[in-house]
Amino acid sequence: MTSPTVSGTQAPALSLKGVGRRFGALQAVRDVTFDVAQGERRAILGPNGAGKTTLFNTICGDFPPTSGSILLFGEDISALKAYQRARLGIGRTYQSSLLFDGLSVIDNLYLAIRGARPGRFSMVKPGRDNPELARARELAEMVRLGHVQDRLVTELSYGQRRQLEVGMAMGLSPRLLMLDEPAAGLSPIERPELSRLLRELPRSLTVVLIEHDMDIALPMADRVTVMKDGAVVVENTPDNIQTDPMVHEIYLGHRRQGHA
């Protein structure tokens, strides 16, 4: 997959400048800088406790970075709290499902795209030719939801639960979507179509997953961070990361330590 090309007008779509992420005593991230171009897919894998969901975090501003700073789009958001680097155009999935259980689908995408909006509060109930309900509808298409639009979330399946969040992200019609982890927990025979999906995102939208599983995430990648230790140690492209020595020492040396 080929890396888009960025001008030397454009500026990139995020730019972290030796970003740092303290907890007391524990530097959790460290001295992280690299560019995402606009309209790249960007993948950061590591094992667990590399740092990767810290680092997400500290993008999406649920906590400002101890040191360095954060570009959107070239504007600097490090002080920015996390609602206003959203309303800026950074759109993000959890680890965690955070759904509206007791809601349709199609409510669900519909208060995500009004989260957004003014008057977001108002309890009116939209017409059959509302645009934001239209919109919603579009999502559903988008994250191959359209047949189960009208079911409640706490029946779909879990894998679908997942593409019901990729939706919710989306509309808040991010520049910079961050996905966290998004195949977490699926199983063998879901995972495919997460990956179809994300795979099939408007190349207009910048892309930056969070992932330890390969599989998930070099199909899509235009380029690849790896990380270790809250630290960048590898940045390639997919196909010269399958092969990078340094990383199969970094997973399998992981795994060798997990079962020592």
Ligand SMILES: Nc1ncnc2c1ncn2[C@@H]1O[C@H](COP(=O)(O)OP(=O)(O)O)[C@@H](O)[C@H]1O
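Predicted model only: the values in this text are computed from it and were never measured. Numbering follows the first chain given and starts at 1. Definition used throughout: the rigid core is the maximal C-alpha set that superposes within 1.5 Å between two forms. Compared with the form predicted together with the ligand:
- After superposition on the rigid core, the Cα of Q84 moves by less than 2 Å between these two forms.
- Superposition on the rigid core between these two forms places the CA atom of R144 2 Å or more away from its counterpart.
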Contents of the next structure:
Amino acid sequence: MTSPTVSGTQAPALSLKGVGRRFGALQAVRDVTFDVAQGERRAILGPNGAGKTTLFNTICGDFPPTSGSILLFGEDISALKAYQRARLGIGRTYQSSLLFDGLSVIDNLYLAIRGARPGRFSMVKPGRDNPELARARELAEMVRLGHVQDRLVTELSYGQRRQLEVGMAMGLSPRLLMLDEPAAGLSPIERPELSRLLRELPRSLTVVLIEHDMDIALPMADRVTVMKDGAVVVENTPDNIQTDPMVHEIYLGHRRQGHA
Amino acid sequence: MTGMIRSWPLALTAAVIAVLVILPLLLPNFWIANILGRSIAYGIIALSLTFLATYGGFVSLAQTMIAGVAGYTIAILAPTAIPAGAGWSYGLAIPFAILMATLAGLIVGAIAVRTRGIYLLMITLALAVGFSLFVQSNVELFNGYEGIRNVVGPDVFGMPFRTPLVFYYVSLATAVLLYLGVMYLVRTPFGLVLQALRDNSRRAAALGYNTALHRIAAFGAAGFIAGCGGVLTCFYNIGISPGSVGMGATVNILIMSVIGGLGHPIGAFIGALIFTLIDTFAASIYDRDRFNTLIGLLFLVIVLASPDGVLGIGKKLAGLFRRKERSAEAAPVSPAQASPAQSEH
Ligand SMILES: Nc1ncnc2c1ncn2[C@@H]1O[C@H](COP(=O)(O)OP(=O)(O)O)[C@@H](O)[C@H]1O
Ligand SMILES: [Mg+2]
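I have the form predicted alone already, so could you send the form predicted together with the ligand?
Below is the whole assembly, all chains and molecules, this chain first.
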């Protein structure tokens, strides 16, 4: 197991200091600074194109930030590669599912569980009673895919793929879970299922959640950060966010447009 | 490449192996060595390409060159070689040659680590051409254009390696071991990660896998397979010359893999057999050009009609028959699963 040096147990789970990301002329994320405390649930709201996904990508190491620094439990991870950050305990989902389509559900989860553990190059086939396989079966049950665990990902329904997304992120036993619009594209029938699944996540886990659906995001969140044009506009409690006129202006206003 | 045949039934595998063990007792020597034995030996090199393509999604044109690294190594070290080289025993030279091919695979993997698709094709082709020019121009070590002759292989149970039955059975045993090894490997963590790279390397990295290292290791494993084929084909040809690693040889291995199908490792051997049959009979009845035309046409037809090669055609036919049964089976769907798949935006 990798056990990173934690400077004081009360270091924030995630600490962003002036994080920016530029794509050519476009400043997709600008000077984002906020902390997420250990065990906190943070929702990130904002209209499409606000830079929420890009912020996730810089935190997870898909590409480095062009400015600022990112601390995970007090450790600066700005220069680390994506796989190194995963090993330090960042689990994430993607706005549009990125799964291993040619493999079964159980193999997907098995790979997710093994990713942050030693023996990644093992050339020995896991036995039937392999503990990691057993954990993969548990995880399949947890994300309600137990009955389809031997199916290929390509044979899953859209809703099931979204559930597997969450399972994959949980596989590496993350210390920080980052969910990028987990309910994106789900039908009204599928939504409550995923919402219930998210509510069942262990309370001790630190979660950062991007979600357009207020009904999913606000009941879960301890605090809410609102982004627009790459920058943080407001940070507050869910109650205050709901009544904040500026949020209504930029977020709900946009939402009405978007869904018109 | 997603059209993989998932469970090649065990019984069928055993039956095919049994037939291949008995078959030579019924066939003339020419068929044993020059058709079946040759197909199997070249099929092993094709297997290294098919393995990378099927499970990693990497189409490498360097596999013939890597087989050539093993071929040249064994030729330089062989006790019987003309011109005489290091004069090692075959018992030492064979494992060393395969080790060199594995290293060559790792090096190719490291050089090509950031490329995919057409760029991977180009960089591996460039390496292959470079190697072929290098051995051609280097007289000191590789004897230049002439190459190295009289690499006859070791005696097996007192019989010369070139005895058709010996060559055939050794090739068959090697192929079966490598084939079963591949089928096992792809169910291990290493093999599953390889398939994860094929399906989504970004996700693999986000789960904690060092994708670059896994790619390089996969090329190393393919190098090992190609090396085994390289040693066998060197013995089959009683030596090696630049022609064995040239553009033509490289393209031939690609044709075998594609004709057989890049959806399953067995395609490599099916493709090699079809290639060898056409090569042998078209070339003996007519002339060389006729063979090239024929194989070129077949290649075109297969690429256009079935990207999964002969295997894909077989699978499509099987699928046509099975569709009726399945539609009857799939009728009772639970309401929870019945919601239509939606696209995101
Ligand atoms: N890899 C990329 N290359 C170039 N531009 C990008 C890239 N990723 C995102 N962007 C741009 O950055 C802006 C923010 O996008 P994104 O982070 O996806 O917003 P959100 O997730 O809030 O909807 C958009 O204008 C988008 O086009
Ligand atoms: Mg987004």
